[in-house]
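This document starts with one chain, in the form predicted alone, laid out as structure tokens.
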Amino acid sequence: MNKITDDFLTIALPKGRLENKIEEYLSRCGCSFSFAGRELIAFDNENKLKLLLVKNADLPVYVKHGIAGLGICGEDVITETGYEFYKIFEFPFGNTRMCLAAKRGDGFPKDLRTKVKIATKFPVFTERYFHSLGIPVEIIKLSGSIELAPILGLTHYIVDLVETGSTIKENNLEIIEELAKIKVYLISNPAYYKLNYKKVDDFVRRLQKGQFK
């Protein structure tokens, strides 16, 4: 692991669904901060942390190898990097469902003798989940609008994060399932952990108090 030789704790926030909810939330708690203008690294309002925005799939890499020693991001991350680490505080927002998802009157699949054809982001879940149930599996992985898979016949089933299942219903497709749920931490490095577990620790309290001080 990379040293990190400052003094501030070190926090990596992903951009997208989560940034904004993450920023309220530790203004609540009194830790305030802004990245100005397309600024990627920024300090709270009493230099205690030091903030790096980074892509989501990218954060658990920056945590891993030290750049930050802690992160904010959905368990569906870090399934797909397939490293381990610290899950040290759940916070109360930006919980999604991993969802199998098929054309309206398509149903679980039936012949379970065949592999079943799926597309989806997370090539990592889809294969332990089905896997664990003895469903031989053939993944396609997709980058983004994955309800075409099962429109355009790629696939006959997908499975990806939802939120209100909007998109799924707008696209005369339908929730077969709901695989998991998936929530969002804040995770450590372990060695980062062992080296600031007292300052981490008091974050964390906080943290669980609503406050920051």
Given for the second form:
Amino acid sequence: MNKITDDFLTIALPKGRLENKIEEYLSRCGCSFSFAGRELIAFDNENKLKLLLVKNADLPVYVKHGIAGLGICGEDVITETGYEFYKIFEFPFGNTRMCLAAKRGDGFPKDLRTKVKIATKFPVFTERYFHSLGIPVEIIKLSGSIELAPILGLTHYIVDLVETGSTIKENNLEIIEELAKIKVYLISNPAYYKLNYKKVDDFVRRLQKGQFK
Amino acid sequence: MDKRKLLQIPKGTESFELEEAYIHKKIVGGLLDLFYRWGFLPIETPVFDFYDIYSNVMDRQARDRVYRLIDRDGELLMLRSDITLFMAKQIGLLMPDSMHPLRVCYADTILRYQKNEDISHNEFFQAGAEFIGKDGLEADLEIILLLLSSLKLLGIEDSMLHIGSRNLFKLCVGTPAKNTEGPVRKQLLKAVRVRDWNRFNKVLEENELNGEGRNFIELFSFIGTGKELKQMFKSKYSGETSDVKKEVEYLVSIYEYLEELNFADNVKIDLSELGGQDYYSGLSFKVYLKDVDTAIASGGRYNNLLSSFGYNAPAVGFSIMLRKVERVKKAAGQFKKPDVITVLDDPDFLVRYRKAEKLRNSGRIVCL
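What about the form predicted together with its partner chain, after the form predicted alone?
Full complex below, order starting with the chain above.
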């Protein structure tokens, strides 16, 4: 085994839906790694990357505090934290859509002078989006199974991430509007980037090569 | 008694004590002493002042973080959230022309709202210096060199000073024919600051500010030495206006002076450094340090700020975020309390007192 030096980049990876795709993509770029058993820290085959496996929603916190200099996560997670990062590479996978949905037939809110009630896991995004259109909203924050909100009568509308749309359909809901495309980025703590920009830029060049393989 | 209130303090301030406070005071003392030796004199600014005076020179984010209060006459006040701002008003009011150029320094607290989880941005305690009434290379260099000397005094040897220019940004994208003040300029500034080049291009295109195919991405994403900037600019931007060329040459000459003085290993030109505050007008810079999650010091030139308070004078300065440097092992170690404290055990108080005086004169710490 190569000697671990202090020369590696530290990068936080999200547990969950992106985990396998990231591993596969990095491997295509020549950075192979695996987390042994239930370990949450690993090094790549060249000992150039120290990888931390963290909960998706906590990932920006680790990067913000510089525990991981870099991280891979969706724009939805970044928006909700309100933190400012450098988005230094856009991955060609994991893209999804932030959508407004309601019970089939309900359509877009008709009376926009009164507050629109929306259930969502993404209150910061939702408020920012509707306020930018000049529409007042009342947001009810939920942490999962958002589709239940219109079915059980908690709210008429929901804002949620939609990949295939099958969960929406199965629950007799429909997408009223796609509000934003959500992309997956390599993010960096700004101070970390300033001190390691050459190494980070080299890493980004490796990631760019992966796009064409 | 409300136990919750007993266990915590309001957001926007901090308390610390004993050895931690000792290191803090020693660092403050050391820095002020250094500033005095460079000919800077202290300035004390009020803890609160009239909000209206400052509201126009703060951006929205800065205004949102201000604590406001109402005095007995119903006037809206604000707590000191930015020492440079409060100092600018004071300088404008009190200092006659004959006193310029003026070198002032401070070590003080600021009070502004911070989210609980945002504690890493701790900037409540700042020490800094401002050089007022002189424009140009020598004044900029003097402030940068004082900052580098301050870091050296703190034992911080591996920091990296990133120098950019707000003026260069203005010269490149602030064409007078377009309304780049206000929202568009802010969007562009933010895009450069967070190095979001797709966004930067999009805003330029949407506002038709990229005439004649000028592409500034390579320029504003540049980080490197003076020599590298010179080469890159010559090969990619030889057709730029003379003002842009002049500003790039200015940055290169700043770097060359610092190189001549053996600071090249700790300095980079970084054209995405545009200064966090709206009042910066020229040079802007930040200092980064390994294992510290945000900049430990920042500063720049603000030639138009004093005129907002009715007094026109160029100025340049910096602030060091004291609580960030105090957490650096070497800085803390250098200023820590001596390990040995002598406790006298003679039963006679007068004997103990006399003995203690002698020992204290020889530099020992002695408790009666």
